[in-house]
Every structure is written in C-alpha cells, then in structure tokens.
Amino acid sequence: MSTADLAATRRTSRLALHDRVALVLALVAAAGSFGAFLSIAPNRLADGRPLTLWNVGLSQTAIVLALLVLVFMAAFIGDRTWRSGALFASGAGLLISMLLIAGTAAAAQLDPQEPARRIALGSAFWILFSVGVLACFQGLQHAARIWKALLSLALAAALIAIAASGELNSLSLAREFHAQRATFPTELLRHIGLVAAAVVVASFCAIPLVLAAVYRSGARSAIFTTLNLLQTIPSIALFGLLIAPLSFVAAHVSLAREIGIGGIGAAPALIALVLYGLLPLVRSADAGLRNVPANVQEAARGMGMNAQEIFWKVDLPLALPALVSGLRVVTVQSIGLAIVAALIGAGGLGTFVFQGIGEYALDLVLVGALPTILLAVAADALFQIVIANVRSRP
C-alpha cells in the first residue's frame, strides 16, 4: 500500500463529528439526568422531596442510559440516513420510556394513608423529555415529507395511547387535568377561536397597509414606525389600555354592547392580538413583494400585462412563500399571547395558568402551558409543510 493510500485510509477511519446538535443533546441529557426525576410532596402546595432516576430502578436507568448512548453515537455516524434514523429512534425511545417510567414510578410512590400526596415531574424528566423531542426533530430534518408526516403521526399516536391508557394517572399533572376536565375543552376551543379570529382579522387589516408600504413610498416610513411602536408596548399594558375606551364605547353604543364589546372579555383581547400581528404580516409581505426580480416584471410588461395583471399573476405568486411565513409567525405568536388574555376575562388556556399561579400549583400551570406549547408546535409544523409545498411549485 502506498503512502497516499495509507493516509487516505487513516483519514476515513478516523472518528469524525458529523452532528454537533446530537452531541450537545447527549451531553445536556447526561448532565440533566442527575437532577430530580420526580418530586414527592404531602399535598399540592407543600415542597416535595426529590427522587432521582437511579432511585426509581436500575433497569429503568439502564434503558435511559442506552438511549443517551445512541444519541451520542449518532453524532459520529457519517451516513446521513443512518444518523437521522438513529436520532429519531433514540428520541422516540426517550419520549416513550420517560412517560412509562414516570407513570410506573409515580404509582409505586402513592400511599393510601396519604390521599393528598402528590408526585410531580422533576427537572430530570423535563430535560430528558425535551432532549427526546429535539432529537426527533433533528432526525426528521432530512427525511422525505411523507416520512416526516408518518413518523410524527405514529409517535404522537403512541404518546396519546400511553396517556389514554391510564399509566400516568398517578402523576399530579394528570390529577390536575382530571380536576379541570369539565372546563378544559371549552377553554381550549375558546383559545383556538380567539387565535383564529385574530389571524384572520389581522390578515385583512394588513392588506391596505402592505399595498401602501410597497407602492406608496411616502407612507412606508409612517406605517413601519407606527407598527414598531405598537410592538414595544407590553401585552399586559396594551390589554389595560384598551379597557377604558372599550368600556366607554360599550356604555354609549348599544349595538357594541349587544355584540359583546366591552372593557373586558374577548373584544380587547382580539384587538390587542390583531395589533401585535400586523407588523410580522406587513413586514413579510413587504419583503416578499419588494424582492420580486425586476427582470421578471419587465418580461411581464413585455408580454402586454398591465400593472394589475402583473400584481396578481407575477408579484403575488412569487411573494407567496413570504406571505405564508408571515402568517406562520403571527399564528405562533398569537397562540402564546392569547395566554395573557385570560387576565382580562377572555378565557382560553391562560385561565389554568393564572389559576395555578394564584394557587401556587405548578402542575395546574402546566395544564394550560403544555397544550399551548403543543398548539404552537403543531401550527408551526403545519405552516412549514405549506411553505415547503409553496416553494416547490414550478
């Protein structure tokens, strides 16, 4: 073997890092696993004593360690397909095993002599669970769209099946959810409805602003200055500022009062969400329309198109990915901001968040926070699929 061949063989056989994200995830999970896996408290208000992962059981600890080793090894796999598969498999395994281990350990810690005892999820659980989610996302980055959808649906179905089986009923989070199960569907639908209405209204309000910003150079500076100023107002302050004028309108306009406009409730929440959503929509649409290639527009004029035809047949289709990206930002932003709307009586998932804060019950806070996170992730994933389809169109 020649010297060049020997050097090439050594280079190819050398251990190489191919995925820094996977390496970081493995190290974070390994460090976080030393924290409290569960917290056992005599009641929902008292501080609990920690229960580490290795106190739960050696076999459970071995399973978690094996999955973390797989995440670590995936960082050094050269083949992208095998690396993605290892990451998704280890991430899905972490998610499923974390739920099963937590449910079994919580059931073992219940004491009939202490009916008020609460077993809460600790920091180690949330770190390992988050690493599992991120590993799944990282593994699906380069997968085909059909595989992304199928694997995501299969994993979601597995997690839902575990929750529906009753394996998690011993956890305080599940007990808080069962205590709120009568009102949870109503508040969830109210949250979704408020976000959907805000996105639709903001989209219609953004249309004249976009047209003025793109085609009226004198109005562009005033529009963006005003919208940027609105973004600097804290959400709670904006909700508070709307109470007085809307109360005045409700007191003096009977029609407004009849349709539900008032100082508190859904009306100020909807107005605030619309105002916050205007800047991302206008900015993304402005960028999309201004980045249409000038030679494409010139070609359209050469074909005999007038300004209106150029807008509908050339500018708008080419700017569509940017428009959908703006809708994606506004939707995810509104899902999070709608939590604060519960402070002014608009309802939604924020009701459980602020009720839990008031009662010093963290698991009740999670009853509202976790579905909000899932809604935001689902909306973001859906818009990513739409954006990918729009960009792939000829």
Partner chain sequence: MMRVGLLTPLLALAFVALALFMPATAPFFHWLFPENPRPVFLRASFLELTLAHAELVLISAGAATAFALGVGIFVTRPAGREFLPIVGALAAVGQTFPPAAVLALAVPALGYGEAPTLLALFLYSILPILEGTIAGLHAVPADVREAADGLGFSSATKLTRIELPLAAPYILAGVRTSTIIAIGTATIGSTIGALSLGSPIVEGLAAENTAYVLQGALVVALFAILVDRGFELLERRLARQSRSELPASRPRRAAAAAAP
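Given the form predicted on its own above, what does the protein look like in the form predicted in complex with the partner chain?
This part shows the chain on its own.
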C-alpha cells in the first residue's frame, strides 16, 4: 500500500472527536427536547398542559432531529472551516426552525371554542433555542471579524423577519405583546429616557468627583468610600430611602411639586440611578487618568506644556477608552435598575414585569423582561464597538 492509501485509510477508519463543545451542545439539546415544547392553558391563569415536540408533528421532530445530528456530526469533522460552517449552519437552522415550528404549531392549537386559550413556549423550545445560539457562537468563533458581523446580522434579520411576518402571532407571548401594543412604546421610551437622563446627569456629576479623586489626593479615599457605600445599597432600598425625603420636599416646596418632584415617580428613580452610576464612572475615569504613563507626562512637561495642555492634549485622549467603558457599565447597569424603578411608579418596562408578577400573567412578565435584556445586550454590544474604535484611533 502506498503512503497516500495508508493516510486515506487512517482518515476513514479513525473517527476522531474534534470539538467537544459541539458534542456537549448536541447532547444537551437532545436531553432538553424531551420536555414540553409548548404549553397549552385554557386561559391566562390556569396551568398549562405540556405538548412535546413529537406531539407537534413527525416532520417537525424529524427536522429538529436532523439538525441535532448535524451538530453532533460537526464535532467529528477534522477540517476547521467545514466544522465551523456545519456548526453555524445547524445552529442557524435550529433557530429559524424553532421559531417556524413554534409559530405553526401554536396556530394549529388555536381553538375558536376556547378564545382565551394560551399557547406558551415550553422548556424544550428555550433549550433548543439556546443551543442554536451557542452553536452559532461556536461556529463563528474562528471566523474573520467581518464574517462574524455579517452572518450574525443576517441571522438576526431573518429571525426578526419571521417575528414581524406574523408567523408567531398565535403564541401567547405575541398575543400578550399585541395586547400591550398601546402602552409598550410609551413604556419603552420612558425606560430609555430614564436611562439616558441618568447617564447624562451622572456623567456631569462625575466630572468634579473625578477631578478631585485624581488631582487632590486627600479627597480620593473619601470619594471612593462614599460611592462604594452607595453602590452596595440594594436598588429597591435606595429607591425606598428616597421616597420619604422627596415626599417631604414635595409637601413643603410648591415649586418642587410643580416640576414633578415627589416621593413616587421619576424623581427618586432618576436620583437613585444617578447615585448608582457615579461609582463605575468615577472608577473607570480615575483608572484611565492615573494610568497615563509617567514618562509620557514627564515628556509633556519637558516639552513645555502647561497643566491645562497636558490634561486636554495628553491625559484626556489617553483616558478616553476607559471613560467610554465606564459609560458602558453605567448604561447597561441603569437599563437593569430601571426595571425596579417601576415599583416606585417611575414606569418603564418594569411596569409589565411587576404587573405580570402581580396578575400571575407570566407572558406579561416576559413582555417586560425580554426587551430589557435585549436592550442591555444591544447597548453593551454598541459600546464595545465604540470602545474598539476609540482604541484604534489617536
């Protein structure tokens, strides 16, 4: 036998495991697919009866099974490009087919006799969907940055198109969303507005604190101790602690009442979000400014720059990436904390969360929670892009 033949036999006879992550994903998905794919309840309050994947239909089960086998087989592909391609393709296929199967299955389960029937997504759906996301991530891991961006955007566009096409309208989540369509944009805007206002106000408040922390060594420890203390207080407690003093102000200062300051509402929420935002902002700006290399500063002084010139031309540009990453932390954090603000009447997406919890309407909870998560993840990704760009620029 020639060497080429030998190599060929070895290639075919020895099945080697090349990606154990893919293997684990396939196994998790297989185990998870035994759970309820959909859950069907006669109304909003009653408990649901589970509907497994094979209850949905044989062809649907076959499609999912085929995709899982593809993930499984991808683990044994030696060539990295092919393995990654197979993983991404099966992951994307899983995501798209999950949505389509859930949508059509839910539509088939609608019953005119039972108009209040709720068809919710079950654990099998969520597990398979998550595995799809992770398979896509694993498949894109070694891809060039441009491919990562293009493929993720294309996939996201496809998923959004499916959701927008009305294909999912029979699912209780969509129906709940539809039911809230009058208030959803208002609350979303209010949520974003609260976060934006908090970030802007906190940034302005942080400026003197940063300058004091960096350039007045005496103030440093006091500033950080205080801000750390504030950051430690649970959000709901800080909101609560602000209610009493603010209602006192509202009761005794008519001007404050007229501009909308009160114990309940946007004022305590905004103040609390600003107080929380200060620590990450001051900490990152402080680190950025103090990490300007000593020899660069010495060179600047030696060249004859005065203190203002050193600050504006050297310190600030060099600290810029740190400043932006501080903004990133504060924005993501505020998006999450603003949920809790709904408890003190500040509105925002938390309104749906707590209303849903109060009414035991779990889909309503999702109407609030899912967009908040998407908002936080999107803001985080956006800031990462900005940071990458400030880094590479002068």
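Residue numbers count along the first chain shown, from 1. This is a predicted model, so every value here is computed, not measured. Heads up, when I say rigid core I mean the largest set of C-alphas that superpose within 1.5 Å between the two forms.
Engineer: Fitting the rigid core first, would the Cα of residue 172 be found 2 Å or more away between the two forms?
Structural biologist: No, the C-alpha moves less than 2 Å.
Engineer: Is residue 282 one of the residues whose C-alpha moves 2 Å or more between the two forms after the core fit?
Structural biologist: After core superposition, the displacement of the residue 282 C-alpha between the two forms stays below 2 Å, so no.
Engineer: Across the change between the two forms, how many whole degrees of rotation does the smaller rigid part show against the larger?
Structural biologist: 11 degrees is the angle the smaller part turns through.
Engineer: Would you mind giving the Cα movement of residue 24 between the two forms in Å, after fitting on the rigid core?
Structural biologist: In the core superposition between the two forms, the C-alpha of residue 24 moves 5.1 Å.
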